[in-house]
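In structure tokens, one chain follows: the form predicted on its own.
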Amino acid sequence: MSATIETRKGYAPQTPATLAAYLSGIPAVRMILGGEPAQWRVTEVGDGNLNLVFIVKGPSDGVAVKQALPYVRLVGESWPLPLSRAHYEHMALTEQARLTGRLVPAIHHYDEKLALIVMELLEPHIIMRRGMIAATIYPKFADDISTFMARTLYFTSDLALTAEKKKAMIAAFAGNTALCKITEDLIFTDPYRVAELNRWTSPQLDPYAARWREDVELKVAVSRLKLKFLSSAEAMLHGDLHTGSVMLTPEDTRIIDPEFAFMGPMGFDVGAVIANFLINYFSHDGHEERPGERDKYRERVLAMMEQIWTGFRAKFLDLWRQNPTGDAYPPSLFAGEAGAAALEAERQAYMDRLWTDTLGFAAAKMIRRILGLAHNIDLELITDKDRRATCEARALTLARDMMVHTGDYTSIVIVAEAARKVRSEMKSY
């Protein structure tokens, strides 16, 4: 890890004191905010791992401002990170907006030099992860996220694109190597070895961390997933698609923060969503005041998880049937009744392979959130360490089995049943 912090002429991190003056020079933003800069209220709200985030409110309306720092905010200047990630985020948001409309925030302004994006202020939206910790019901989310994934993944794949356009997309995102490197290390490598930044609930999970470092079967399985992540440029991924990258109300869903975007294996995005629902399912034993009081919500979480996968599969297949515009599986090869039947059988087999990838990537995401660097507040906000460790141990147990014995999980229903079984059979600390 290099210790050289990127410098760029004209770049400077914004502060509440400097941001209003900067925004006042952007006519479109000034019109949105209304009034004069002296009337604007600027608040720094970033609580993520990487960036500065501000909310700016004027007499008429507000905006959100996100600026990349030349290092990982969670760690500090000892971990440099290129400012170019804002370029890839802007490019991904633009493409996602084209494909999904209002499922992403509108962009008002982008400044390449400052690595800064001014976008729609989402209010009264909250981060989904916080809402699910509070057992909030989101009736539209399963439909919205399955639509988002189906459209962004299908229409940026070889099933929809010509080879020329697909290769151009690969080239456009190829430089986002630093963010990919974070994924490659923190998800697929560090939890399975001694790594300086690893952390877990200790001493309760010490035996799990030790076993993971010695589990050759598990390390082979995760290495296969890493190879697919490194080599399979199937579609444009969000790259960090979890309940912390969603802002929503019960009526409206927005997907945010695609700075990890690149051309990769589709199952990585879908698996990340599944993983976060499973983590949330196990976490409620640490948040409820009385045993069983969140049983109904737990079942709702698993039902939503099932709806997400089944909805995604159905929508992806429909897009393929209706828009066979890519260079893969050209319709001219499958004319006639026999050809159509063979192509439909291949579509189903394709989705079965994608399901297998999804399971493995979901397991890897679950493990990294418990034994790696960056954890989920679903679990981190459980103050009783024994209760937290119980939830985490159950999630780890299911994740290992999903990754090593993927063939046993032939449907999302079986995953839900396995989660229930692990929760009921594993004793508390």
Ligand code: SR1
The other form holds:
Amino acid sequence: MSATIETRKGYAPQTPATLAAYLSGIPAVRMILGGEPAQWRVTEVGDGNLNLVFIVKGPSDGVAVKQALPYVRLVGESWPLPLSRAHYEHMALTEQARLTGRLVPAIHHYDEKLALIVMELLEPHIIMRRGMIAATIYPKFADDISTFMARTLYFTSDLALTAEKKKAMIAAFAGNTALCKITEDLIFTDPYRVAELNRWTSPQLDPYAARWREDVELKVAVSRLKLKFLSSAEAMLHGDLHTGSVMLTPEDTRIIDPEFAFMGPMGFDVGAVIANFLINYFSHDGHEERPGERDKYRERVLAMMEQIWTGFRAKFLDLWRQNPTGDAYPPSLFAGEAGAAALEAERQAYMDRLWTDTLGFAAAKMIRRILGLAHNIDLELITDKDRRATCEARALTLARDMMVHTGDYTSIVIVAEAARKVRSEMKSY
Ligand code: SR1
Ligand code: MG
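Please show me the structure of the same protein in the form predicted together with the ligand, now that we have looked at it in the form predicted on its own.
Up next: the whole complex, starting with the chain shown before.
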């Protein structure tokens, strides 16, 4: 890693004091906050891996402010990261807002030089991952996330766009290479080799980490997925669609943080959601106070996971049937009854391929959260290492099978059944 930190004229990382002064110069934000800057309370609340996040509250209302740092916050200045990620995040948020309306936070102001976005303050929303760890029920989420994915993926694909527009989108996102490289390394490569930043629950999972580095079948499977990630510009992805990128209440869902956005394979986003549900499913053995206490919630997690995939599939297909506006599959080639039937069969085959990609990417995302650098608090908050390792070993076992024997998982119901089986059959540490 080179350690040259980007400098940019006009860029300075904000502090609570400088941010209040800066925001006071933006009339729209001043109006939202109300009162005078001296009355505003600014707190830095960022607990993610990359950025600064501030909450600013005035007498009338509040805003959230996200600013990119020129390095990876989790690791420090030894890992530089371009400020341009704020540009890609702003572009993706704008497109997602156009396609999904209130499923993303409203943008109040964007400053390219400062790599800073002022957004709607989401209150009383919390990060979904925290809510799921506490076994909170979110009745609207499956419907909302399946709508979000169906609309953002369908309408930015060749099924909806002309080739000219699609290529313009590829060009617009092509520079987000540093963020893609994080994914290429941390998800598709490092967990399968000796890498300085890898970590896992040790010594319990030492044999798993060692096996993963020797497992040629698994390394071929993950390399195929990596190739797909590198080369398949199917649609605009959120790029980091885990349950930490969702803020919600039981009534309202917002998808945040699309700084990893780029034109990539659709299954990567869908797989991210499925992976995080499976990790959460396994994690409750580490959180419940009495065995079985969370059985109902566990089943609810699997049921939601099933609804997410089936909802996504149905919505995506409907969008395709209603909006065949892209240059792929021109309607003029499929006139008449036979043409319509052939096209519908092709749509089903398309979704089957997307399902296969989804499974593989979900598996890769589960593995990276256990053997790679960046872990999930679903598992990390389990303080008893034996209990944590039990949950993690189960997740790893399912993920390996999903990645290597993808063809055995012909439906989401089978994935849920396999998760139950692994959990009940694998012994505790
Ligand atoms: C060094 S960044 C690690 C991870 O944080 C983000 O949320 C992405 O998931 C990335 O892979
Ligand atoms: Mg993030």
